[in-house]
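Okay, so here's just one chain, in structure tokens, the form predicted alone.
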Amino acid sequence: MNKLWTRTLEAVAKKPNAINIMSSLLAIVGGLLFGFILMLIINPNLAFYGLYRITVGPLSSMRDIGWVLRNAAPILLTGLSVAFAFRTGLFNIGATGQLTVGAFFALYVGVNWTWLGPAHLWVALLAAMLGGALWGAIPGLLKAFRNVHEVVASIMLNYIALHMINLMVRMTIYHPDERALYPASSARLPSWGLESVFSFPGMNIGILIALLMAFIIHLVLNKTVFGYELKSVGLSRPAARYAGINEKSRVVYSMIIAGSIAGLAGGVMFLTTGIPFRLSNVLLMQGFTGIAVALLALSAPLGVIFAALFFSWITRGGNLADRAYDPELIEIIVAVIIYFSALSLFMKQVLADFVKRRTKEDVQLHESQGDVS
């Protein structure tokens, strides 16, 4: 039994991906357990029912699954944006501002450029990426050439984007209901039959676009020289410079790409009639949820897919559990689960240290037993 345990620990230690998966799962279980304890304190008679609705409730109908998939698309993209920056040594906390700018670019094209015909939707999505890229380039340039920390720059840019886009909407595509105009039908995301499959009005190909982007980012980071250079700069800028890599340009490119992905999230969210772009003084939360998604996925592009689906899943489950608990309590529980999941990076370090320590102890034990024999 001890030999089997030792071999298992050694196998896990040699496979970082196994540690990543285990740490993320431990974070999820810990968050769910904390939420369950909170439900026991508030209303013990309905605690098991509430936990069941949060975790299993979205399986009750195809409509609920459709809700999960549609709402996972923007947080998957913002999670990819943050994860991409993380992998290159940058903290893109400005994803929500980039999403907002991208949404305006997409809606402006979607409302006004009806002459594009069949290309209307795709040009609107490209415009969203362009808007996000331009907004992401600003903290990238400040970081590369003036060493301004990207967290400070991007936080300030979030609020600039919020109020600037409110002004731009009022000047160009304003609707009297305090929202932007809906895009023309030619610029709306099609359903490609998904609306019928999931019996969910408003279901569209947004999730397919997000999944495609996740695979593209995975290939760029792990299968290209450009991706290797970006990760090298993230690991050590002096070492990258010594190796002949222009680290300043790679920092700018990283933030441009991260911004374009977040901008695409804005296009995916609002190139539809289901969710209006409302004028508000509150930042869009999808950008901040993307930070938690990236942390839970430990910045792995393919892991972001599962993290985004999980967050969308428990959010829908929380909506379904509001029959047992007040909506405010459900929101607290879901928020606890989400941000407890963000501790996966800490869990990874703890688990890695535990595996390393136990493997070393078991090896020393077997060596001492061999000496005795």
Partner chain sequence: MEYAIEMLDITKEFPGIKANDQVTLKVKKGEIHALLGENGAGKSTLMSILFGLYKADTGTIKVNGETVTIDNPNDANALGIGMVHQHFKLVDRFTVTQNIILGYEDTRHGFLRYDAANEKIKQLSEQYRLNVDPHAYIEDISVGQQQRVEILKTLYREADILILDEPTASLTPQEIKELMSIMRNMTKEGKSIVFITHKLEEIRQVADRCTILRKGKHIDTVNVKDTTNEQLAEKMVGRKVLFDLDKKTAKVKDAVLEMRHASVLSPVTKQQVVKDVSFTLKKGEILCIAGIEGNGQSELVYGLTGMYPIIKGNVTLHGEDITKSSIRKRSVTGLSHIPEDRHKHGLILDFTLEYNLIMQSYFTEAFQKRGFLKFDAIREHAQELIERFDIRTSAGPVTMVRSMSGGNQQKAILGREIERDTDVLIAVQPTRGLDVGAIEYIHRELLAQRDKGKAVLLVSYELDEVFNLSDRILVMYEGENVGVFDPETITEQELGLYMAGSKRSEAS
Contents of the next structure:
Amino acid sequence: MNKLWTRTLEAVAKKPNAINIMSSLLAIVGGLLFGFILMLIINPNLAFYGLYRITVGPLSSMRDIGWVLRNAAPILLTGLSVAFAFRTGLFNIGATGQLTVGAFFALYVGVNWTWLGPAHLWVALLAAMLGGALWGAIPGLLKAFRNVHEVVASIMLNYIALHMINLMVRMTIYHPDERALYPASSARLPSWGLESVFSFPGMNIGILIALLMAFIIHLVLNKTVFGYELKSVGLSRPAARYAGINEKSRVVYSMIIAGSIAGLAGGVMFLTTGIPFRLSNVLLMQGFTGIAVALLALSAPLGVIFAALFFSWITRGGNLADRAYDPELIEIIVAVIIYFSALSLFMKQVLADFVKRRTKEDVQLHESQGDVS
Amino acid sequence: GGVDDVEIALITDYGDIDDESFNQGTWEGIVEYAEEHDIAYAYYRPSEVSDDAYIEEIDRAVRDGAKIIVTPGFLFSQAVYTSQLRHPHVTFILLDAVPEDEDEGVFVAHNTVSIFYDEHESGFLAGYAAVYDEFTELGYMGGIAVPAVVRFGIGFIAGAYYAADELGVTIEFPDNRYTYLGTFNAGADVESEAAGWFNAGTEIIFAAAGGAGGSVMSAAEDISAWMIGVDVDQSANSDRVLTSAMKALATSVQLVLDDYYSGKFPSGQTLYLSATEDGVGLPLENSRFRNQATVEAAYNAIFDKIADGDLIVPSNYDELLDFFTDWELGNLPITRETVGG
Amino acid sequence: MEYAIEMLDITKEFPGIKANDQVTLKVKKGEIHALLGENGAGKSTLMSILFGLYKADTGTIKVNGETVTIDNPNDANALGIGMVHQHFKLVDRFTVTQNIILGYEDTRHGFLRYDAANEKIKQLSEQYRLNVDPHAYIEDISVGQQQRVEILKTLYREADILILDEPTASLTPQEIKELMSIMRNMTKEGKSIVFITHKLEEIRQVADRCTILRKGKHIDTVNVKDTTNEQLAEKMVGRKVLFDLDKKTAKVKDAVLEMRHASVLSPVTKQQVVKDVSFTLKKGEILCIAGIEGNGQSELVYGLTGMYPIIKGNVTLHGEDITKSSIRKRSVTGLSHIPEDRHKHGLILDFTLEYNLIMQSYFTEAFQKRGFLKFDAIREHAQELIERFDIRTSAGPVTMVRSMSGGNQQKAILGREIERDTDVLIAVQPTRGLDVGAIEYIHRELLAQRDKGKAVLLVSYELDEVFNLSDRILVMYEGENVGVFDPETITEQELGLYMAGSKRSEAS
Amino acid sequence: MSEIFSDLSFAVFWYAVPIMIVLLLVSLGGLMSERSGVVNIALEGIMVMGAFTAATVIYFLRQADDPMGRQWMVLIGLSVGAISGFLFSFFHAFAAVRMQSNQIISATALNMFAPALHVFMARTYIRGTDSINIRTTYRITVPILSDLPVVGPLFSNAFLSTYIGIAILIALTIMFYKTRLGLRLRSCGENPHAADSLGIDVGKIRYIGVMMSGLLAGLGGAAYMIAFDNDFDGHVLGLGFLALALLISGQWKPLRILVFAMVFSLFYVVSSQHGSIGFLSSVNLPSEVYRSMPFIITLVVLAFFSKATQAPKALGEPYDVGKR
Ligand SMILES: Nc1ncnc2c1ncn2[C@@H]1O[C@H](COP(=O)(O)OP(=O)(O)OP(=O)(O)O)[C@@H](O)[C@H]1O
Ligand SMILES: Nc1ncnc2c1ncn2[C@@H]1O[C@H](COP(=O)(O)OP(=O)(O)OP(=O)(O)O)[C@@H](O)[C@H]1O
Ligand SMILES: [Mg+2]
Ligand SMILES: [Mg+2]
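One more: the block was the form predicted alone; return the form predicted in complex with its partner chain.
Following is the full complex, with the preceding chain placed first.
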């Protein structure tokens, strides 16, 4: 037993990824602990109920799991977008704007181009990516050729998108209930039976699309020449240039791709009914959640999958604990978890030391036994 | 889980029950009634703005034992359509909308009543009273051009010019003093825009813009100008609120609750509450008219006219045009593009 | 005899390596004490401990006979110890004065007193003939001047024990001469100096005694007068080092690279830094571009490789005009480039070694198929190069390059570029900051390439390197070609005159 | 003509200036942090924290029915906002400096934390609802000064925060360029290794930088709430990010930041008052166009005027001695 424990620890010690994952888990546990203490302080009698609802609640029924998966899809994509940009040395704080533009493009096609027939949905999704790409391209170009800091450009573009898309919707696909029209049935994400599996009408294939995207990005970044170039530019522009990589164009491409992923999130969110694309002057928060998701995943495309699922899960838990504790409590807890995950470096150190100590002790243990025999 | 039971439940569409508007009005009605007859009540905030979330919240209310579920706002039409069928033994009060399904269309089930308000009449009364209170430069700020907001605006125009004609005064209410802010949220830009109008001479702004109305209030305070609140009596929020173009959310909900408990529930009906039913109006007692007496007299008179159907208040742009020609109010300075709807 | 510094049995371990192992160093008052050792021998570490940047695991330090503890640079300053670091520690966007007073500021009513500081700095820089302008911004002054600012820092803090960590690594011959005389002046003032360098000649010129480290261990401390360079080198490397590279006569063949009346514009300064330069590079020769640093040599190379634009004239490679071609185009047409700044351009420090080794060829059939990388091929390729150029690493192909020592990083670049087997090899300052062992190795490789019939263009600021390797010498002064010479016929002094601009030949 | 002028001067003095002050305060906060080498995208969250605490104290002070002059409440509100921002930013400092962690993650955490805390507290302990309402006018008119010819308007119907803001701008700029702390702060952002080798405690300096940024951002949040969001619901509508944008646009230099803050807030107000400024009121574009105008203009300005970035060289790198 002890040996097994040690061996796993050694395995962990060898694999840096494993250490990363463990430190992330540690952060999560720490955050939940903090939340529990908070709940105890606020209302002791409900604390256990609350913790139970938050953690187990979202997994207690297929329906709840359905919720988790459905809401994971958009933040998985925005997270992916941010993570991808990070890996190529750019901070895409504009995901929310790209998402908004993507959503409009998708809805415009989804509402009007009914003549597309069976292709309708897929064209709408492409439109979403196109819209996002467009909105991502602007800061990319500005950075590459007028060296405007991408963060500034993106922030400005977030607001421009917000207001201009409101206008576009008002002029083209407006529904008097302060929202965009729902897409035609031919442009709605099908559920491929997931609906009945999860007995949740809101369920659709959005999550599958998101997962697919995550794998594609994983491949692009880690297996392809293009990914190699992007990462080079991300790590050292001058060196990339020396290596003959056209770093300007790579910057633009990477923003275009990041944008298109965020745009796709817009499509996945709104190519359905029952979720209105509302006219409002507040930025869609999925874009910002994406930043947290990407960071919790240490910008690894596959890690993003888990980070997004986790976010969706814990948020769901928060809503389930409603009436015992305000859902804002969960937002607080999530924030704390993110914060702890920021301390991952520290956590890793702790883990590494711990692992070392354990293994050392063990070795000594065995040696002493050896002496005895 | 140790959460106590509920009989009357309110589901908010978005925002909280202190939105100085729909949720608040309805909630106050429920609280008052429930406290009086001590009935358990509670309100629920859906996790997001989506039919699924609404339906789920309704389900949860039902699980908590809710017998009556009040859903204020048009966003609920689909959710109530679905739920009224899934919970035939639960009663639904839907405000400002009818249960409607994307494909199936409208259907008000036996366990549901939907209530509309004639906002245009409320707006008319506000404009009328303002002009009678010797305001000559008026403006209108709507949140977003949803039907109710548009009707408020149209009524306001009609009322203002109608009063001006009666009094034989000329008023300033030009095209660029009628706008939709594109938001229901408070913010510096809204406050600044309103202040700009006041500074340029506008004396009073009718703000049918939810939270954004608060920014108009701030502006009015800063520049000691006036504003007119909406939906609920907002006089308490600021002493710059001249009056409020109310919809009797509280009272209407209470009426229906009363009917329900006395077994006279208007099953499957769609009620249009107008002046006739005291469904709309101004809170005279809390208004700050500069010449209270005159305004009150005029108000009561015109109110009865409307209530008795002697005066038909326009509710869309075409009717507004006709209204102007019928009553020879001169030509309408505010364009169709601006009013929209 | 009294010692200014005694470092006794110092041990310092970094994760995975003992940088110092029971090292002892004793520096007499008023002497210049050289510290010699291969790359990674532990010189900087030892000095960092003395200066309070690192904390020794074990061992004691005495200053002027007193046992002391030095936990941070402040303690060191208090004890009159000052250090000039191997990698300059200057704030580019600050003025000279700001850099010098930083951490040692003098204020009146809470405001900085620049006037007083400027005065003191002027006075010091006259006393030691450093001539630096207190108001100049660091990013605007030459490397040599930056060096002197570092020295001024220590003088400003009235240090009387100075540590100079490879101060000459990036200086021009002239600047080195000046530095040496500055050092002598300082010892006249009674200051003691620890002098780290890889250049035995310099030790011979200024140092009184020399301590040799190898792989973190103390090997010996000797009087410089009583030992030969060969002995020093042998102690340092642990084997005989051959100084005379048996250089065969060049078998020069036809021209590959030609530059005609080319002018290069620096995107940074927007200045025309290379003016109307022409030359021809032939197969089988090493053409060396000599000159004092900052006379357009680097920019000339940037122009050749396409990193800077050529605004006038043209360049042909194999007779093909590449004046306007992209960097990639040129490198595939047959240019290899060992860049001047190995950290900025030559390597991606946070990539693995194997990834760095394909920087110039990842896109070729060898390493990719339909846009996907061939990881096995990449791994093999890395192992080959590690073998062939004996690149020392902690984890083989997957070592993070950042963690490798300077010498091995340079070997990696060299290997990558040579292995591409192009006709033209451009090497800029390939031996900067490397120990004699590594230098010897690299010199041999360059000669080997030339003997294989490659054309080598070498940019070097060190005359002995120039004379040891080159078949022809092109001297640049203020961006112009002031003459091409035969190393056999021209003397160092004469070349020096051309480099200083006081002489021009019509032959160019 | 004169009418247009009066419209404009109204727009400027009543609204552009207060908004500019808010943005300026927060950007300067960002400056302190980023010039010391620590990225601070937590400005948004810290603003919320400042606004929330300020709103809370004023709310309870007012329970006692304005026991003191309004400006006293404002002063207390601002101070509390500043202090809470200062304390709140400690968490970012701790993670970014002490723990050498990714500086964006901890900041993101703060951004998520503050609004949640506001709503939670407001609902559970303060009012039972999302928002804390302290609505009234907090404008101030200084007796004599307001009659002065040129600067007069600056002293009538202004906010206390305006004067505080201006004072801080001056003090900070001097501190930044003329004092020991300023010099050390900037050195830590440019080359911490150099600073360290000269015996400067990089960690300490960065703590100071980050927490000063917290102080200013908190102050800015409070100032915003008092001036424009009297019914505070835990959102500052991205002003924190905007301030960050101005910081970068201003190339991390106080006076350039001032310029950008001025330009932006001017366009912001003018476009929101288009309906009432003489010549503009005739141009009748959709309101959305006007709303996006200030952002578009800023972007265009940047596209034409941003040269090589002057970002602090060590910005965003956790400082660890070992790294070579
Ligand atoms: N901060 C550090 N962390 C880990 N290893 C280190 C660190 N600093 C130095 N080392 C290792 O310690 C050994 C000695 O390094 P040091 O810089 O002292 O060598 P050096 O003699 O100065 O070499 P050079 O002549 O190239 O400057 C090297 O193997 C180096 O990789
Ligand atoms: N050697 C000096 N003598 C006198 N004054 C100096 C000296 N060096 C700097 N100063 C003064 O210190 C102040 C700050 O100068 P500094 O060069 O740091 O500003 P800056 O570099 O423009 O700052 P930023 O990096 O924000 O552009 C200026 O007033 C400058 O005049
Ligand atoms: Mg106000
Ligand atoms: Mg060294």
